[in-house]
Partner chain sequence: MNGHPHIAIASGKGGTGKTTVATSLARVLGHGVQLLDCDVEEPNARLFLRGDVQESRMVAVPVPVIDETRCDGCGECARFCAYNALAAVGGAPLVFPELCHGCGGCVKVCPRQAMRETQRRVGMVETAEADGVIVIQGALDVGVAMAPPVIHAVKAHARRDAPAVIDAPPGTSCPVIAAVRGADAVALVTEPTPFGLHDLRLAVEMTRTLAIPSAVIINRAGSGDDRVQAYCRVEGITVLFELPDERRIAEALARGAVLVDAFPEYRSRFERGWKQLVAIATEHHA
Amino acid sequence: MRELVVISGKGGTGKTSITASFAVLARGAVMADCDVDAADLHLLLQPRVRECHAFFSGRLAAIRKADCIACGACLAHCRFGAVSMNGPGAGEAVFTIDPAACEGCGVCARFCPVKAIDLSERRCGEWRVSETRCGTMVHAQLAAGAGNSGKLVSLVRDQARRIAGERGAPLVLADGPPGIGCPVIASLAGASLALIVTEPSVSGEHDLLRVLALARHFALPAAVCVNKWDVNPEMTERIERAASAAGARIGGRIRYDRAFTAAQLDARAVVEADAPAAEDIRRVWHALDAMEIRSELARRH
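Could you show the structure of that chain by itself, in the form predicted on its own?
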């Protein structure tokens, strides 16, 4: 089993649209939407949810009002501003904990003299297993303000790998998050190849080099694809030279094409439309053959 992760150094480079097109071309891969903070692959693949599971991570503090003696110890020790006091002062006030501000550290429960504070598991969102026209997809959604997205990314990938193993699928295709933070690290660890989608701009080059350094740190092979390359051909050449110098392979170029927007409005992948950019994406996909991603798919079939 191989695993291709499509990432980007910054948001808005076209990563998800390209991933959806790869899902159409792969025909038999298991998809994983690892961009759990802003999941949108489902908008193009229109999944039919088969399973839905709650995701719990971290702890949440809550005060039992019946047992609280209003001493104010929780307010004095909380460093996240999660405890509020309503009333004239300690002994008479009502203390409450804001779940959006609580970090679940447990300090308030530790210093409460009457143990009137409970720490419970925090429900941070949910993850789903769905069927699409391209195959099975594992995806998730964090609740508003919830954290620990790296842990949820790892769960999504593990489930996608499990399903691929059970079905003998040769490829797991993951739509990763942008940037270089914890969710990206969770998306990359143990993958076969990272395809980094960038755009021909100064910020695109800067963020590309950062994520290339991250991939190099994990000794993960990386390829670079420049989307909307014809908007700035000189910058495209500069980016490709920098990527090659950083040890990445050049996966290809995709021209600027309004078919991307039209396909999104129709809830389709770009390669499902008759558009010049669709041919560019197919060339990038075929270029991955030489990097031993699609060759494994062909061998299985």
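Numbering follows the first chain given and starts at 1. Between two forms, the rigid core is the largest collection of C-alphas that superpose within 1.5 Å. Everything numeric here is computed off the predicted structure, so don't read it as measured data. Compared with the form predicted in complex with its partner chain:
Relative to the superposed core, C52 shifts its CA atom by less than 2 Å between the two forms. The two forms, fitted on the rigid core, differ between the two forms by less than 2 Å at the CA of D230. Note on conformational change between the two forms: the chain splits into two rigid parts whose relative rotation, smaller against larger from C-alpha fits, is 15 degrees.
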Second form
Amino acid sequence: MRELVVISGKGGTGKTSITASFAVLARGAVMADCDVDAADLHLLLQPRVRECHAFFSGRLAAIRKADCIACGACLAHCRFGAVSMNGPGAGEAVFTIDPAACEGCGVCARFCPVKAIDLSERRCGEWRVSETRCGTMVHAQLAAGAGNSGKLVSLVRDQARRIAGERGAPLVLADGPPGIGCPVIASLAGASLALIVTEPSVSGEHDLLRVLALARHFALPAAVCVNKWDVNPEMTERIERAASAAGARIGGRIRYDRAFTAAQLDARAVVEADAPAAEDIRRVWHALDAMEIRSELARRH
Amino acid sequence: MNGHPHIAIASGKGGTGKTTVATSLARVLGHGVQLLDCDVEEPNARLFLRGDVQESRMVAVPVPVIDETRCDGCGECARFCAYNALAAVGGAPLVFPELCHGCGGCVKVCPRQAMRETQRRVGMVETAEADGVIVIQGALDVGVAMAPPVIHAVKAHARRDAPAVIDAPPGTSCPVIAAVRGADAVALVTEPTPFGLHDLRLAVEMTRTLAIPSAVIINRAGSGDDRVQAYCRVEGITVLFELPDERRIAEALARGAVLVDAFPEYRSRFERGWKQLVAIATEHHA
Ligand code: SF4
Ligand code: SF4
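Alternative state: the form predicted in complex with its partner chain, after the form predicted on its own:
What follows is the entire complex, opening with the chain shown before.
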């Protein structure tokens, strides 16, 4: 089983529209929407949800007011600025914990002399298994303001792998998150190839080089695709040169096409519309197919 | 509000134009304003504002080290750690620094005082001056998972006696919370598309959870439909202004131009937008 993860470094480069197109072209892949912060793939693939599960991760501390003696130990021990004190001072003050800042480490609970702090399991979102016109899809939604997105990404990807394994599906296709931090790292673990979608701009170039360095850090083969390449042809060339020099393969170019937005408004993938960019996406897909098989063979030797 | 307004620019969806808005706001506010680049995974503000770096500091987080001559392998630290950053394997536990949140608990619970802390580098904070704008940028080291410590370091460098524009990372999870928490108001930048609306809803929910007042800026207006406008009307959210979807704008930004430098006709929108944001913040605190 192969696993292609589509990432971008910079957001808004067309990553999700391209992933949805690949889902249509792949026929029979299992999709994983690993952009759990702002999951959008379902808006194009229109899933029918088959299973829905709560996602619990980490803990949250809360002070039982009735038992608190206002000694201030929690405030002194918490390193995350989650405990605040209102009122005159120790002995009379009211101590509270801000759920947005609490990381659930448990230091406060451990050192509270009257054991007035409870740690409860934290509900951080939910994940779903759905059917779409292109196959099965695993997707999730992180609760607004929740942490642990990396764990939810790993969960989504593991479930997609499990389903693909059970059904003998040849490919897991993952829509990855932007950036280079914990959710991206989680989405790359164990993948066969990362396709990085960028755009020909100073920020596209800068972000691409960071995300390529990340792929290299994890020894993951990467290919680069420049979307809207004709907005700045010189920059496109510069990016492709830099990407090759950094050891990435070139997956091809996709022209600027309003069909990306039009398809989104119709809840379709770009390749399901009769658009010039659809041709470009097909070409990128075929290039990747060849590449991925090669990297898979290289790995087995 | 204590002191000058600190206002965050955020968005659920990436690539909607956060940095475009943040850099243009900083430009129209001019001399003495601080721009905090908290998008530490992909910091971009300086690609547009440029400027000279005046100070650069390493960001480090505490991680435990074990003195094996004192450790008797009791495993108390590993049982305590909420993040599995310590593994008891018989003998002194193994430390996995990349999983450690730096809470300091293990050091405190060790019955034999066999642990102390060292510093692990996770990124850099740089202060630059660009035509009077103080740009404080955080950059997460490649391969490091946790962005919040670098974001907190950027914010710790900001002065409260001058206004600040905070360029937040995309999304709605912990790095975004770290960036916008404590801001006086948030401007949410979005696009008039299904993705834009879906991610805007999540961002609005996040600002409500944090009890920070927010308003919306619609970028690439005309590229989609009017669903974002309709949503804002229903929810009673102010739309500060729109920026049109024009190829000449995309081309100028691609070259690294600041929007209001390339197209000064938009300056007044940013000036008015800032005043409205400050008014929203003031009203909220009253
Ligand atoms: S659990 Fe940890 S992060 Fe949460 S309030 Fe207690 S000490 Fe602070
Ligand atoms: S400092 Fe906290 S997070 Fe780090 S190893 Fe110790 S207990 Fe675990």
